[in-house]
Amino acid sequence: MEFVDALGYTAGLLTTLTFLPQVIKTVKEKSAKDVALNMFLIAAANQILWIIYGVLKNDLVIILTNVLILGLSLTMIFLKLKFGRSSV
């Protein structure tokens, strides 16, 4: 693996990890009342576009990173719809 690829995978992993604390917090607290649904809807649309771009460019780093973030975004959308108005 070349340095540039390792750099890309590392950046992708760190980018993915930015969404993880919010998902964990929301699941633990069973509350998403302070979470902005629009942010995750925009993020999901953004990730879909990045996945398409990655496929067209045949760039596995872009594809994998954005598939993972899309999964987290969709998880947050689900959690917001499920726990959005409730609080512990």
Contents of the next structure:
Protein chains: 2
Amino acid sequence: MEFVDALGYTAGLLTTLTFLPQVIKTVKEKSAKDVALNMFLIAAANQILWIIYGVLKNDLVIILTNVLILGLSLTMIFLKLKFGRSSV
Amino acid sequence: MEFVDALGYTAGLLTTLTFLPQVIKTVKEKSAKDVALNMFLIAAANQILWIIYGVLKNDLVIILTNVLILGLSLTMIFLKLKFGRSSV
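I've shown you the form predicted alone. Could you give me the structure of the form predicted in complex with another copy of the chain?
All chains and molecules follow, beginning with the one already shown.
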């Protein structure tokens, strides 16, 4: 693996990790009433744009990073719809 | 401008916009006691990695997006150090 790819994957992993605590917190607490659904809908749309950009640029780092983050955003949207009104 | 660049700049602008509300809220309320300094330090380091990646890949979209977000992260670090203990 070239240096530039290793650097890219490190950056991508770090970016993904910043989104993980929110998902873990929501899964653990089974509550998402304070979480803004719109934010994750916009984030998911944004990640789809980045994935298309990555495909057109043939940039696997951009594609993989955004596929992972899109997975987390979709998880949050699912959790919001499931736990949004509950505060258990 | 090619379609791929227009798409990239749209994605970059959208990503930047998701960080803006926190900065505006902190500037307005002059309080940052609930804001995690570590999060913005890690985010700033991450954006520097992305900028280096963008430079090595010669990808202006990645560079500009992360320069903008780095500016917002550094602003948040400054605001946290300034208002972190105050709740005025």
